[in-house]
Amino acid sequence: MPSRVRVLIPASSANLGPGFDCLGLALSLHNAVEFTALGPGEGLQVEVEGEGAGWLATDGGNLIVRAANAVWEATGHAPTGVRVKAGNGIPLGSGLGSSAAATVGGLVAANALLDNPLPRSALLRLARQIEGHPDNAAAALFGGLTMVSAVGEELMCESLEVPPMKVAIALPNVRLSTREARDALPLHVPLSDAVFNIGRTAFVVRALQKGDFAMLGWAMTDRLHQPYRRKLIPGFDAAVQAARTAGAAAVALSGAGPSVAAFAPDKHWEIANAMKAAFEASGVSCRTFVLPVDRQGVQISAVG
């Protein structure tokens, strides 16, 4: 078994319009997590650089760890003591999939460390049970488009391969945690809505496996979450009409948001800072990101 391990995991994109809880997309931006097993005695080590340094947990309590721990519990093993070292790429609260992938790399590097007793289907619905829903796991785990299913104790998951792509990416600095997203939302939906987001979601997946973006400016709407949410996030319509503006072809929240993801064939970063005019004239300030489709998903090294 390997003593040292590293774990690239990518972020992702979830719900991608009317997709809701169903669809996410990796994106080529990633987290590192290494894991190093110590001697006896030496017990838990835990360092964190990159966004959510000076904050995030460095004890038991950190999600890594968490998963880890969820892991060994799984297999009956488990180092006598271990090293962690998370270096953080993907922003936290940011509707990119951060606690997803800091709940992959944990599953993925505690099971890289005892050398794979647990297949990703495995790790997947461990993932499940520690985030409470599957889509932004699934992307970083298989990478590309996934489409999940998940109800009672069913988890159903489809990996699917996507032409090369980017997409522009708004992080508007808006406080907005997963919670206060879901809890915007009503307990029942018109019939109606429910048959929009089941048809168009149909064509989302379709048109990003054509890289076919006139389909997708018309799929790649919502009536289920978006138009709740869009109220938490000052200057999300100045946003989005910028990017269309620009010329966007689809434009949709990134999982809960804040994030605002943008799809087009070009112009990305033109696109991306038209988003972040928007909100800055809202007065909101913004980061941007161009990313490309992450077609990999999670890859593991054994580094000693």
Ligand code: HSE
Contents of the next structure:
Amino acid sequence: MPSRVRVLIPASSANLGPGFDCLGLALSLHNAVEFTALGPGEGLQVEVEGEGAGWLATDGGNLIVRAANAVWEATGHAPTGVRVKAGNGIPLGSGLGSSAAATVGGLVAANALLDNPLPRSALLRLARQIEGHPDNAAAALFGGLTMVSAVGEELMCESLEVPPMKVAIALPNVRLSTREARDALPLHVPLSDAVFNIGRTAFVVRALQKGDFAMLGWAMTDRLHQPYRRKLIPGFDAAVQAARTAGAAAVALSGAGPSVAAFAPDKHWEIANAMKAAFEASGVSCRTFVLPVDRQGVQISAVG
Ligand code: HSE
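Switching from the form predicted on its own: structure of the form predicted in complex with the named molecule?
Full assembly next; the chain just shown is listed first.
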């Protein structure tokens, strides 16, 4: 059994417009999670650096630890003590999959410390139980473009390769929890909106696989969640328009937001800066990123 493992987990953008709770794209911005097995009586030690340091829980309530506990319960094996070090590069509450990254980090690190008794498909099931939806976790686990279908006990997941591409991200300084963003959605939607999204989702998958930005620009439109969520993000409509004017082929709310993700063959920084200027003109400060698609998913980078 290893006594120390280090795991790198990518950020992710879920939904990709119409693929609500079904599509995810892994992005090259990472959290690192390190687990060191400790002896009896040394208990649980948690250190957090980077995003969320100072206010994320450093006890059993930490999401990484809660995820690790799920592995220890499922396998019936737990270390006598563990030191958890988190180095967070993914901004929290951003729509870039930070909670899925923490969950996947805890699951994969705990499993690796036990010599990997659980397959990744079982880890995805645990991630779904913890997260409530599996789209970000699937992308973080498997990398590339992932599609999931999770209804009741069923969970199907496929990871698809996409050509190398970059995504321009604007992260406005707006507090919006996934819970609030989900509470804004209706319980029922018109059949015509469901049919609209089914068709567009299929074409988003094909467009990303082909790297066909013209097709993506047509397909990446949504009637199930963005029309209800856009009102929660001041400057959202202006940022979408600014991204298009600057050359974006397609623009979507990233996950539950508030980040906005823009897809284009080039001019990524111009697009990111145009979105930032639009948010700032609406009185909202904004961070920007240009992130390549992560094609590997979670990596166990060191075992000792
Ligand atoms: N599919 C989820 C949602 C993603 O849109 O609520 C949350 O990041």
